[in-house]
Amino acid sequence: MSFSKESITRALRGVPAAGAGGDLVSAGVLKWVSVCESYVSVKLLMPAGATPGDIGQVTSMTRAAIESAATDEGVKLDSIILEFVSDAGDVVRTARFGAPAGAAPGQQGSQGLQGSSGPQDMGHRPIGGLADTRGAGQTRAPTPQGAVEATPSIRNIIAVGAGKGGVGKSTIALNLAVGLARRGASVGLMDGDIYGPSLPTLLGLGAMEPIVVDGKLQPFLVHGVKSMTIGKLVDPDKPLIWRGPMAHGAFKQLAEQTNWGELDYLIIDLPPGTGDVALTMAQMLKLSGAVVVCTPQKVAQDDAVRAAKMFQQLGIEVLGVVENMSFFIGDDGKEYDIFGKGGAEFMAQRLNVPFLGAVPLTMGLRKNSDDGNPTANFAGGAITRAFEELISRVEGQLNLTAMKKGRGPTLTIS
């Protein structure tokens, strides 16, 4: 059985609202309510002049009632979110009670729903002091690509995926991004793999900490690539133990409350796999086409194969392949098949679906990867070569998808 918002908008009529008279309903205190299974989110205009005490009473009793309808409805709880926000919007104080990170769900214990102090913290905690514009948090009915408005900001925005992990998509989608800044276009590099960011240590992000400027998350520049990443919100060393409605909360919000201004490009580096994730940003975001990565290896090509159709069912173009670690150049000089080698082009032709190249396994690759300098890989070499080849294919690929589109360049007589 689901909660429903016409449930906790009742319960909260029998709440008072501190300082503003009537309750948090009729004195308009109560400002939005989202609900998705057993996680509630409710926001609440922070009262002019109310003191912590009257904060702590609303937010107790608001936590009783919503409890209290819960189970009158036969529904177990697995977490409530409380915000306070200023009438710009802003986020000024939270509070959160769920059950503890790995308990089954509706698993409370005696006392019900804990507070989220310990740690048992766990989901999504929207961003604070970030600009809701959009309902962040809502969840939406799956839509086509064809009826998802593109942003006019941003003239291409590309994905980056792979089947599996660990096949080198973020490096691919890293020096994808660094190669077109180096050709002089504005880019944008956004991490969207959740659950594995992998950003901070290959950008070289370091101490560098997140900025909130008028609502919006303003973007590291570094490389000359704009990005953010969910790595540098959260704690390094914490798992992100999360349900598809809370990473869809916080996919939303580097998307969508961050400051990308003016971009030529924005790469998306996207978790692997065919889940939540990717849905999300085929119903949120206007897609130019996606590019699948992967290694020479037979089971890695089998789970290419299903997130080349997840895009295709999804309605997005797929630019291409690249074969990652497509053999390894050792100090020698000589080259190494250690994974095979053209499996994955093998795999484009069988899907009917451009191969935009091979990249190799080096040693300076995996030095310059680890020390957050990807501006070395642009200094010659055949990593060089090989990240030029792919940043110039996808290039074509991109001109020939508008030109299917009816985007492409005109020529005018007079």
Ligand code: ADP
Contents of the next structure:
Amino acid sequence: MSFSKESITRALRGVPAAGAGGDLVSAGVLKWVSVCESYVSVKLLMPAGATPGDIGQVTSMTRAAIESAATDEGVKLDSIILEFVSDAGDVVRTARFGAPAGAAPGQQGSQGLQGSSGPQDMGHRPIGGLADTRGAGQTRAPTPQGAVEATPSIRNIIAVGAGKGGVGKSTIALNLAVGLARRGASVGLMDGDIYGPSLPTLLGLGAMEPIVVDGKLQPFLVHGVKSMTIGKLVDPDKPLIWRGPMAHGAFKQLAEQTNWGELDYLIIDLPPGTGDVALTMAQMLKLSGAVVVCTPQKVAQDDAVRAAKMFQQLGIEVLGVVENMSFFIGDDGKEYDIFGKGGAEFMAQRLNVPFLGAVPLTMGLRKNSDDGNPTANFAGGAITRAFEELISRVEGQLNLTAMKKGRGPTLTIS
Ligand code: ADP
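Same protein, different form: I have the form predicted alone, so give me the form predicted in complex with the named molecule.
Below is the entire complex, every chain and molecule, led by the chain shown above.
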């Protein structure tokens, strides 16, 4: 039996809103409820002038109300995430009850859900997910011993992955690359999706042919980005069936035998799913982090969770999750919530990784992709705003990761 948003909202009508008068729902304090099987996420407006005692009380009453509603409906909850947000929607405080995604079974208390660390069960997570982004129960493989910085002149290597195909992974990788280049960075884009390379189309490479100079592939320079794709090295009409060692070789060749030169960023578009190419990449390259692309639907989220966990197991920091095709913007400018906006954000919360933003589904983006003209995505409007925000958040997370590793901010892009 699944728990519903309605059941939670009903339960929260019984929780008084500290300082605001009335209950959490009637006072407008309840901002967001999301439930996915046994995982619940609630956002409450941080009451102005609330004391830590008030917040602690609201937290414990909210948790008790949700747990008791779940028990009444015969639902066993795995986790409740309670976030207090500012008027602007920024998360200012987080409380987490229950096991984070990936925790070993049996970590929860038998009497309801156990809280996260901190006084009054308040796990404080600053804005943007500054806390350690790993779930407590997750293990990370150490960086493989053989990992070498194959390309020491590349300052940041970012992999873009997805649990399944068709969610817009290549589109996000491409626009991340183009947007970073437009901010003045020197950027490479590698089509590591050796099973279904789409960058020749998305970049509009047309009839351009690869050139080899001194035994090295010269990247294509289009839209301000240096790019290389297997799609230009094999017959485009033949299916790309690679066995493990061949896939390894193809990826290695693209990474190592392309004359990337000095780069601020190398963005790698990975094949969908979890597989040998990602393993090859982790063994070969020192990654700065990975971005996971997901659409809002439940089925896409489950696959994306697997992709994120794969990165973590490979010792690669997950910079965050992007929700692509979050909602549809029609020609009339109206927004249509087709797939149930917010699913990926919820998934990011479950995984305890940052949410990097939502990219809408628009005819313009589809057309610019088919036309091989990503530059047009930066001409203004909703898509430009979505990509700019995404890029800023990725830059922020990279800086943060570097600081956590004790390297200090490394980006000098203004
Ligand atoms: P993947 O790499 O995950 O297989 P692609 O990036 O190739 O997916 O995208 C699949 C198709 O969906 C492409 O035609 C692309 O232009 C289109 N697409 C992706 N994201 C959007 C979006 N937000 N709005 C409109 N079309 C999109």
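Here, rigid core means the biggest group of C-alpha atoms that superpose within 1.5 Å across both forms. Model, not experiment: these values are computed from the prediction. Residue numbers count along the first chain shown, from 1.
- Core-superposed comparison between these two forms: the C-alpha position of A379 differs by less than 2 Å.
- After superposing the rigid core, the C-alpha of L351 moves by less than 2 Å between these two forms.
- Core-superposed comparison between these two forms: CA of A64 displaced by 2 Å or more.
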